[in-house]
Each structure stands twice: as structure tokens, then as C-alpha cells.
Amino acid sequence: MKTDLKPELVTMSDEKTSLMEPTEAWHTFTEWSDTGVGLTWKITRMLESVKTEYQQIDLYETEGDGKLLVHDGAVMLTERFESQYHDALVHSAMLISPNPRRVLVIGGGDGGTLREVLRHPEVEVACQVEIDDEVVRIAKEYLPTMAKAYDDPRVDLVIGDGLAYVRDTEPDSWDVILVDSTDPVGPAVPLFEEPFYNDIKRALTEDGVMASQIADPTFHNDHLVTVIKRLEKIFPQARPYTAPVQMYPSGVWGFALVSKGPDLDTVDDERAMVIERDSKHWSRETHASSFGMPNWLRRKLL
């Protein structure tokens, strides 16, 4: 549904996490954390509002951050800051992998993760498994700087269940797996649980590396700690890391990085120099600093 924003559009699908409200001549969208802290955008236009089999998808034009993509009331990305998230998810894992020829992306239908994967010339096959084809359609229509990745001949786009895809894949199939899922609510919950991580371990090659988004380390640190402890039981190496991501309420996001073989402290310096040169955010310096944890969180991780 394409429409200009109407005054009657004053609430989103999940009133606990989001709110549309008129403010003088403006409409605003606020994503609320469950601690009562929110991040608000001025909205100039609604571009899409679609209820799919899996979720409510809304796309807005904002005054300052470009387009704003929202799933079930939760912000997925803004055009202005999406590269902060996608750089953080992709490049550390890709550069720790000694030879990332075959890469699997779970979720990430907007194409941003795929775009960053394809910047690595070693990639021969990049398979994207996205459960909701409407996310891909909206990205292709409105978010071309991300969705351009789908035009690359190395890409194999699969519309389907990422959980089942990983479970059914052959062992030792993928050099890098990137999990760009929605938050751990509803159908996405199994993507943060042990059976899925065991399937990922089996699907990775002996030098395989996985990176996954986890949670806001400020407001949902208990979830982050739980996930890291699960991964530590399954993989030889598992570490949390964070990155500044200014499109989420606390301005910081938490990720997990795991390895079946390569040292998580070492990136390929020659390849890293090439990626760093053209990255908007990722650098060897940001990579090194991303593993630093505040004392209160480090103690919870012990």
C-alpha cells in the first residue's frame, strides 16, 4: 500500500514497542525499548505498509535519515546508518576466514549484508535465505543501494526458512555463515537456540566462521550473555563484540563471532587493507576495539 501519511495513522501494529503520533505539523515514529527509552524520527511520508504471512512491514521516509524500515514495530534500518550495522556483521568474520569462497546469509532480505559480502573478491557463491519475499521486493523497489547486491551473478537467492535450510544443508558446505535475523521474538526465537547453532557448526567447513547479530547490549544484555554462553559450549572459540549503530535506541548493538578453527584475534591484514579503504565504517582499528567490554558486562560473561 503506497500512501501519504494520514493523520489517522497514529498507532503501529505493536503498541508496546512503537508509536506513531502527530507533533504539530509532523508525524513521528518512536521505537521504544522495554525499559521505556525510545528513539524518535520525524516522518514525512509512508511509502509501504504490508501485512505478510510473517510480519508487518512498514517503510517510511524520514526528515533526516532517509528511508526507515520497520518490521513488527522494530526498526531494521535507516538509509543513513545501515552501513554501521552491515559493516560490523560482515567484515570481521569474512577477514578472519582464511578463504571465504562460499558464504551463507540467513535473513537480511534488504540486501545490505549481501552487498558487503560481495565486496570480498574471494567469494564465489553467496547464498541468501530470506523467509519473506516482500522484504526483498520492498528493498529492490526502494532501497537500491542495498538491493543492488541481488544483481550479482554469484548470488543464489532462496525464499524459504533459514532454520530448515541450515538443518538440511550438507556438512562442511560453507566457509562463512552470517545470521542477519530479526529480534528473538516469535518465529525468530529458534535462530538463537542450541539446535540451530549445532546445525551451523555441522554446515561450516573445518575453518568455518560465523557471525550473528544478537541484541542491544545495554537494554538486553541478559539475552546477549545467554547466547554467548550457548555458543561457548558448541564452538572452540566464541566471543561477543559490539559496534556503534545509531539507528537503534541505545546507539550500540551486540554481535557474536565464532570459529571452528581460525584465531578470532587475527584478520588477514592484506585483505583487510583493501576492505578498509572503501568501507564507510569498518577498519582494523574498529575491529580491534569492538571486543572491548565494560566491566559490568564482562563480569556477567564470566
Contents of the next structure:
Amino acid sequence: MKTDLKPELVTMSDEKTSLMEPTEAWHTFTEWSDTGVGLTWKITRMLESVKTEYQQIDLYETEGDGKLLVHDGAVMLTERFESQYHDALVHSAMLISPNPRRVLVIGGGDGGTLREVLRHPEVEVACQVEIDDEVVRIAKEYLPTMAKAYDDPRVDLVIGDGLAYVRDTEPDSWDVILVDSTDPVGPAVPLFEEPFYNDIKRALTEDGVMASQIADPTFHNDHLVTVIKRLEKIFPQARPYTAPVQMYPSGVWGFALVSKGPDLDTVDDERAMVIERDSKHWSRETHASSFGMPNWLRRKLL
Ligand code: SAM
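Next block, the form predicted in complex with S-adenosylmethionine, ref. the form predicted alone:
Full complex below, order starting with the chain above.
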């Protein structure tokens, strides 16, 4: 059930106004961390605002970062910095996998993760399971640099719950699984819990690799530590890694990499050279440095 909400944004002059129409006056959108730190964009226009069965989806045009996609008040991406996140989520896992022929993406409705997966020539099937078809519609209408991925014949787009899909998929059937979900709110909550991770382990091949977005290592490091310790109990190798992501309040994002077989430190050099040549962010250097953690976080992870 979708209703069109016309949310109001606080203008610089503190009046409230609907922004569905273009306006000269600057308006702002701020994502606040829970410690009162915020990241603010100047908004020139609101392009979409829909309440779906799963979330409130708002799409803005910003002054300097292109379009800004927000789900339930949390920034998903900006056009300017989305590749920092998608490079980090995708390429290490894909290049640790010895042969990423079958890749499963959970979430990722904007198409950015899928776009990066499809850059790997070994991929034969890229199945994406996104629960909310409105995210795909909005991406196709407004975010073509990401949603163009859906045109690739190797893509199988499933609109459904990733939790159920992974539970029901064939064992030993996926070489790489990438979890590009929203934060642990609503339908994404179980995507950070043990039953889901046990199902992922069963769904991965013996050389299977999984990467997942987890949390902001500054403001939500407890969640990051909890999830990593959960993964360490289930997989033979499980490690946190981070990447600079300048569209999120602390400018850094935390991910998890797990492997049923291949060594997480080792990427396929030959394939990596090709990927890094055309990547905006990912390289073998950023891969190696992504595992470096500040001492205070390293100690929490022990
Ligand atoms: N790629 C973006 C980024 O840069 O952070 C954000 C990820 S994408 C927008 C997150 C997606 O996860 C949303 O579209 C949401 O609908 C989807 N999602 C949440 N829970 C899900 C579930 N249980 N199954 C499938 N998709 C889910």
C-alpha cells in the first residue's frame, strides 16, 4: 500500500514548506548520528516521496552531490559518493572468490552493487533479491548510472524477502553472496542474525565468499562487533573491514567479509589488475588497508 506523503523540510529560514516543486530558496536534509553529529545537504528539489509497505523512500536533488536516496530518514546513497560504498562491498569478495560465476545480491535495489558485480567477466548469473519494488522503480527512473545494471542479460531480479530466498535456495549453489540491505530496521533486522548467516553458509559453495554491509564503525561499533563475533562462530574466516564513504555521517563504513575456503587476504592478482584499472576506488592497496582497524576497535573485537 503506497500513500504519497508530502514531507516538509526545514528551510534555512526555518519556515516549513513542501518541496515537491523546484524552488530557489535553499532547503536542507540532515542525517543525524545518535551523538548529535549530522551530515547536511543543500536540497534544490524533492523528486519522490513514497511510503511503501516496507519503508518511507525519499529522493532529493542536492546542490553538489547529485541525487540523494533516503530510506526511513537514513541516507542510502548520493550519486557523487555511491561508488565508494559499492566498490568496497563488491570487489574484495569477488576477487577473493576463485571463480565468481553465480552471485547473489540481497537488497541493493538501486542497482549500484549489481553494476559492480557485472564488471567481473566470470559472472554468469547475478541474482538480486530486493523486497521493495518501489526502490527498483525509482532507481530505473532517476538513477540510471546504477539501474542500468538491470538491463544486463545475466541479471535475474527477484522482488521478495532475501531472508526467505536464502533459506529456500539450493545448498552449495552460490559462489559469492553480497548483503546490501538497509540497516537493522524492519525487514532487514533478520539479515544480521544467526539463522540467516547459517543459511548463507549452506547456500555458498565450498569456496564461497560473502560480504555484507554492517554499520558505521564510529557511531554503531557495538553492532559491528556483535555481528563480527556472530560470524566468527559460523564461518572458518570472518573479518571486519572499512572503507571511506563520504555520504554517511562519520565518513567511514564498516563491512564484513567471510569465507568458507579462500584466504581473505588473497585476491586473484591478474583479475584484480583489470578491475582496479577501471575502478573509481577499489584497488589491491585499498583492499589490503581495509582490514586495518584503530586500536580501540581492535580491542573491542578481541
Ligand atoms: N546500496 C545502497 C547503499 O549505498 O547503501 C543501499 C542499499 S539498498 C537501497 C538497501 C535495500 O535493502 C533497500 O532497497 C531495502 O528495500 C532492501 N531490503 C531490506 N530488507 C530486505 C530483505 N529482507 N530482503 C530484501 N531486500 C531488503
